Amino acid sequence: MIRRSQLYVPGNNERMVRKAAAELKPDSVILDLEDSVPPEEKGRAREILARLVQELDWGGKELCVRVNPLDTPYFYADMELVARLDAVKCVVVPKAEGPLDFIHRGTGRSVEPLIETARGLLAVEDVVRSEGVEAVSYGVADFALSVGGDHRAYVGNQTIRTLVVAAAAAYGADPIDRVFFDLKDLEGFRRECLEARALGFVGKQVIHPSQIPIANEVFSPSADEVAWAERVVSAYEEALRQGRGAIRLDDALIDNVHYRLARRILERAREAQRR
């Protein structure tokens, strides 16, 4: 699974969840129970997904639900909805803060718990270790809230992104970048999406159909990246033919590390062509 790009699309639009399944090309769309869906709205958005979720065809985009959190008086009722509809392979957890194992026992499905608390940052190891969790993700501004901060304080933040992301290496999860709030600022946005790779990110959540092919393509393995991953494995298992476990490569020491570097770039390039 690749999950280059995430895209939130609002449980009660039905016009916009028609769209997602039909147009657009996210590797994930995340139907959202939560943030964009007033509290009156949100019987009718369960309604509106429990009849299209089935209905549509969503093209092998991996389909995720964001519930609400376990606090409030929707959880159970969207989790009731998320293990009736087969399609639906990943629950969204916001606000996580412990342990997530129920959910992935209550509902055989994978887990994305979003960091956005004091509590969850602190507890991020033991939440990315919950059954289930495939990949994680974090949200500034409900942080800052629940810090008493200003959320601008913590755009870019490299603490929070560097717990996040290392919490996911650890445990063997994906991670995805936080959302990008200035839908007209597409090259601010690239400039988060270089960063956040850079930084280890594998991905990016989005809130617009703009932002998705410019996720797709800094996430996915350039063309110089590619090349450069291949010679390193065919030159490095033709060395270790001969006894050998490190090489000169374009002057450069190629050693393990190297090669594990270049099998992961040439498997990310595999399942982009796929997508």
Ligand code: COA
Given for the second form:
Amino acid sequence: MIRRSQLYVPGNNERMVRKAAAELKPDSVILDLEDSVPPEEKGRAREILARLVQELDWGGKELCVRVNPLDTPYFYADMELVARLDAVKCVVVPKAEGPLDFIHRGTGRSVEPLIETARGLLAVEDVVRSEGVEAVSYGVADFALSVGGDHRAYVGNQTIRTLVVAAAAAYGADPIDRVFFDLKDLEGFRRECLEARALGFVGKQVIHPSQIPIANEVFSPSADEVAWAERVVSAYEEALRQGRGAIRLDDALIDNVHYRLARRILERAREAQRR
Ligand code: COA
Ligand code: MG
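Requested next: the structure of the form predicted together with the ligand (the form predicted on its own having been shown above).
Complete assembly follows, chain above in first position.
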């Protein structure tokens, strides 16, 4: 599964839900029942999803639903809906603050927690090592709210980002970078994608169609990387046949770690191409 871009779509906006299925090319679509849907619209959003999700052709995109937080009265109805919709492959859990095994055990779906509260950050390891967790992301606006700060002070916060990528790497989940709110600033969006990628993130959550192609491009291996990876794999496999585990290629040391890195690049490039 490749998750370079994950598009949020307000669950009560039928036009956008249809557009996400038919016209847009994010790797994942996250149909939202939480913060983009006001309390009085929660029921209507569930009705729209119940009607459309099975009928639309999602064409290989990973279909996710963001349910409401565990401590709200909406959570159980949201989970009941997800359990009925076979097309939904992943439950996005906002404001995750502890083990989430019951969600995977109860639904069989994969789980993507959002780290966006003080408790969530302190418990990030317990959250991410829960059964069924395949990806993890975080939010700075809710985090700032939970600690009584200003969200601008948490944009680009390296502590949160480092904890999220470390937990993801430790437990085999995909770390996905946060939503970027300024819709006009596509250059800023691209810069943040590049920075996130350098930190180890493999994709970005997005909120508008204009952000999708940028995230897909930045989080795909570049032609140079693919060329490097192909040379490393072929040179290293030849070396292994001769009983050698360390070689010199372009005046650089290549050993097992570079080989594994190169294989991962080629695998991601193949997946990106299949999209
Ligand atoms: N999913 C699918 N389609 C979307 C979309 C989305 N997230 N955001 C915009 N579009 C569509 C619009 O429907 C419009 O298509 P149309 O002209 O065929 O109707 C087109 O893309 C251009 O949209 P635009 O007019 O630029 O957007 P807007 O100004 O009306 O809306 C937002 C801006 C931010 C309100 C909107 O993009 C949005 O709701 N994003 C998702 C928000 C969300 O889910 N937040 C929760 C997680 S943080
Ligand atoms: Mg949030």
